[in-house]
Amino acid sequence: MQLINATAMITGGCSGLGLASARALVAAGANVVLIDINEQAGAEQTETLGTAKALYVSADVTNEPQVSAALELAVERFGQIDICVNCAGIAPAERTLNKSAQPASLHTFTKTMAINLSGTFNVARLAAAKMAGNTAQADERGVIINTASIAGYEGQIGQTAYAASKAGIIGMTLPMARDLAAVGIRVNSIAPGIMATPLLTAMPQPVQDALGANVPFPKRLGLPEEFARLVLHIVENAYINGETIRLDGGLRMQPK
């Protein structure tokens, strides 16, 4: 799919991997719709990206009416939705049983699944409904990119909820791609490793260095810009479909 004048809807678009993707897409000539719940960041990032190319809409990814309304605003502003990049998510840490043998919170597990997995599915399905009405470009009407994690393959101690939610994203990638093939919409996922997002860069430098040292090569944290470059490549390469692509420097996570 061509990036010039395409419109991308990005959840979690005001920080981290989502914001890096937004910057790369705008630089490549696309319009972006930032979906987030941080209104201050939304206003700031829209201004930085340029109000002619960027729109911020506050919406909870688990809320169908809010996501539907965001899509309507996006179509009203830019004409159609061509690309959907799902980056919204949370990453709580909690063991199934703590050291006192108390069970993990069911609420935390359910919330993680709701935001990371159900929220991704909710946005993807509603975006696909809009994309299906697009005029096809070389038989293609849209591209959906979801964010999984290598934790979906090798979840660590304390990552039961997070790993389960990301494994769910990996598991729905191929069947969703098969579901949407008839209308010319591709679906892929990216499974990042240890990325230099605000959550990790807020840690002390020795901690960051220790995490990076575990990566086979290059021995450092992954950059949000590297995630964004993969987003652009997936959009432009029409033969990538139904795939979950690891972006981890060859890292395979240990138990802890």
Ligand SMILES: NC(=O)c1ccc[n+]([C@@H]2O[C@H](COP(=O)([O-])OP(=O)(O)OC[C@H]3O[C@@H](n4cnc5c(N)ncnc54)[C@H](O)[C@@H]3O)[C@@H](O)[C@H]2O)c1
Second form
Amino acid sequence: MQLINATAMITGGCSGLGLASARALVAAGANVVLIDINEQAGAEQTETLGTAKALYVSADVTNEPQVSAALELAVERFGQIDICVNCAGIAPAERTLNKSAQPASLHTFTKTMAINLSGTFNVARLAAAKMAGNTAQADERGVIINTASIAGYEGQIGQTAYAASKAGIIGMTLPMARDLAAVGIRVNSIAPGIMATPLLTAMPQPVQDALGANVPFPKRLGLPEEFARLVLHIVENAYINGETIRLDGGLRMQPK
Ligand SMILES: NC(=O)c1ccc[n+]([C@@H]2O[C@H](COP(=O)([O-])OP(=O)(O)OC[C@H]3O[C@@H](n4cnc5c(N)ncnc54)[C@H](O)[C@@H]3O)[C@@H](O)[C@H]2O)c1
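In place of the form predicted on its own, the structure of the form predicted in complex with this ligand is requested.
Zooming out: every chain and molecule, the one shown earlier first.
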């Protein structure tokens, strides 16, 4: 799919990997709709991206009416939705039993699954319903990109909820691509390793260096811009479908 004048909706678009994707998409000539719960960042980032090409809509990915309303606003503003990038997510850490043998919180587990997995599915299915009405370009009506994590393959200690939610995203990628093939919508996921987003760049430099040193090559954290470049490539390369692509410098995470 061509990027120029395409419209991309990006959940979690006000920070980190979603924001880097929004910047790259605008630079490539696309319009972007940032869907996020951080209203202050939404106002700031649309200003920086340029209000002619960027729209912010406040919506929680787990909330069906809010996401539906956000899609309506996006279509009203830019005509149609061609690309959906799901980046909204949370990453709590809690061992199944803590050091006093108390069980982990069920609430944290279900909340993580609700935002990371059900939220991704909710947005993807509603975006697909809009994309299905697009006029096909070279047989294609839309592209959906979900964000998994290498924790979905090798989750670390304390990552049961996070790893389960990301493994769910990896698991639904192929069946969703198969479901949507008939309408010309491709579905792929990116499984990043350790990326230099605000959560990590807020850590002391020695901690960041230690994390980077575990990466085979290059020995550093991944850059949000590298994630964004892969988003653009997936959109433009019509033959990538039903796949989860690791973006991790060859890292295979150890238990901790
Ligand atoms: N940073 C990494 O190292 C890394 C590695 C692997 C996977 N990931 C995944 O990439 C995605 C983005 O991570 P990031 O580091 O950019 O995170 P981030 O915290 O910088 O950005 C996440 C954004 O999602 C938004 N958000 C959270 N809950 C939401 C909800 N219910 N509805 C709408 N928006 C919501 C937040 O407001 C925030 O703007 C996440 O799914 C994360 O699990 C990140």
